[in-house]
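Only one chain is given next, in structure tokens, and it is the form predicted alone.
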Amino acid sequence: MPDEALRTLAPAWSAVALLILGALTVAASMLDGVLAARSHGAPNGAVRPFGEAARLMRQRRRTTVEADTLLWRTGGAGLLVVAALMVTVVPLGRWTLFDLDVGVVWFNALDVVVWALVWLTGWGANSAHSLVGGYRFLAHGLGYELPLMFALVCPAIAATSLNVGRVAAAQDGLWFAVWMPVAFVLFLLGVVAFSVWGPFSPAIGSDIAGGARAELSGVDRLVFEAGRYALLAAGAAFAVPMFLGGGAGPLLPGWLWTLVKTLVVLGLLVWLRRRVPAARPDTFMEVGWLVLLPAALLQTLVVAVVVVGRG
């Protein structure tokens, strides 16, 4: 399509995106809902998200003495964002907002971005539990970002390009999910990780009272945790062309395979919650430097190797 008829069609679908992003994020809150009911015997937990959002918009909002409300609200409010930014690069169909020559190097980015704010949130309140649950994020992403990083690597060295759509071209035939097991697994992690969810939900834990967000409340507290409903949804989306060969599949059209193979990811991404266990941050990080970062290295130089023969 000529560069004039998209940016015609540019805005259109920067509010398609936006719109999907949120039906994302309602559903991963919804299953997470039901699946939370389930666990406790409780009755109609599909919509339990629904009145949860209607109390805390109710709610009056916290402040605490001496806090840096800038930095607390800017901490809080840009999960929201860096979520809606990471779909920005991912491919529906033949449509992508930015098609960015360096679209891997840009998720990696703004996933380094979310650490910065979810410590803000932490420090800008000015409260001892919520400061706890900021260093306790920070502490889990020194385990697992370089991990993440080299995940990311893996694909764009096999498809020799830093370009989503071209990453997800060269799986024709043979998805990366199937060939680098082990840079996909890393890459889940990842996005549960920087989503602040199921192990690594100690930085939010009930010990501290809440951690990071120990004294959000209102619509404050209901922003942030649809951030982190956003930002795994966004991880789920962006695995679909990096791993799972984007659009690609029979019958559908390209952009419906996309949104199929994304909810197929954030659903598992969403039932992990429950099913690990928490990680304490300072045994992950011993985890992550002697286990996760060399398995991550060899899976790079195992695709490095292959592609090198392949040439």
The other form holds:
Amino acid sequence: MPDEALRTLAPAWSAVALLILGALTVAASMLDGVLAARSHGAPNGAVRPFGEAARLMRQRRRTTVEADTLLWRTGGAGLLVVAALMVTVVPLGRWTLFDLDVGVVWFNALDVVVWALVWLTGWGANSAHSLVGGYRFLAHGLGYELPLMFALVCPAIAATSLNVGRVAAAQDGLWFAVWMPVAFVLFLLGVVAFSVWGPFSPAIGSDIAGGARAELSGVDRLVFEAGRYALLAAGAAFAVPMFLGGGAGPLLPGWLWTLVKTLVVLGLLVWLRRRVPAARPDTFMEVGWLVLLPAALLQTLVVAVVVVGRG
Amino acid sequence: MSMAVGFGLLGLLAVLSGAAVFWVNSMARATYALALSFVAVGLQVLFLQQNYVGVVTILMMVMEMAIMAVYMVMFMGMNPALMPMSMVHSNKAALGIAVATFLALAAGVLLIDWPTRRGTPAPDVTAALGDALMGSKMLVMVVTSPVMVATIVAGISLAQHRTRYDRFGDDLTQRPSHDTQPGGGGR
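Show the form predicted in complex with the partner chain, please, the one above being the form predicted alone.
Every chain and every other molecule in the complex is listed next, the one we just looked at coming first.
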């Protein structure tokens, strides 16, 4: 059901969406560069990503014996594609690229595709450490995915719609992040997890020589890393219509509010990386199923009762 | 016209990647060829205006194949499927069954007297489909689901090698529990 307030743009505008996603990706990597430099006491952190990108683009590609190149490249390059597909359903102010009636499920399906992509990246190189990293990601996935799904269900129940624009419009006056905080936190946790970021980075951990990305080099590594930042940015952008009232806000136009909120969430997620310890895949499973999932279910129950009570 | 071409191309992709499951020689490729086939079918379902069903098909099948790849690599074959291996067995019987099934289904498609449409599609075809599938059987579904969950729990309890007495001691007072696999919940 298309929302009357939303205008669907011509497909050519997806180039602009890609540019915005690219800018957010660069901003996230620059912020991470600054934070990394500060923790080491080094200067010029903001330009580190550019130097790193230039270095990787000139680096010779590493080859491994009997690599499954098709699956390997698909996995590494797929993250960027998934992030780009995710932002198609995020409304920017009153414009959207794809006013899908089941936009929330669309986002969910795409974040599940990341399971396949990270594992394929780990598998393709035909390298033991790389494969261990791929399995670590799936182990995390079993722990974070169901809480993330129920976190996505909560705003949809409250808005009685799976359309992202309608979910945003349903938060008139009171953001979902305020009255369903557990779902909001679990959603952000899911975004961090499917970006293989911060506490969920053991899949690419240095204890297994870089894990899923152990054998990635040159431009393949650049695309994989950019994909992680892009996923983080797409997840932050999706949090805005789902939990933070979309483009609602005083003075500024809707599209600008959406961008400002996205940047704030993205900055928070990037900053978290150095603040939260790594979640070991074997022990996180129990946390996921015995703590996070019941919390998500209770949150869903509360939201459902509120919605029924309101009539 | 372009819709019909897109639908047809996706159908072709679904069939070819489904066949690729048996051509390739690696468990990972076979599993993800099947995933690709399901994604193509899910996209085809979008053409039928069943957006929810289509997207959920993609979601569930990609997730299932990601998990399936783990089990396939673990359990298939004499080598644990890390080496190249054939995806087919019992070739002659399989060929016969496949040809016979194809002929029967194709004959059905060609010979059946397809009904013409009566009435118009419901405004929300997903809701209409759900109602047609489940509407009159909701009571059965509601009764079946707790029975299924109980069966799963009972099955796992019976199949378990270690019981709560192994974990918590004979009088169930041992804390923390004695687990071979550490958990993260601190029990």
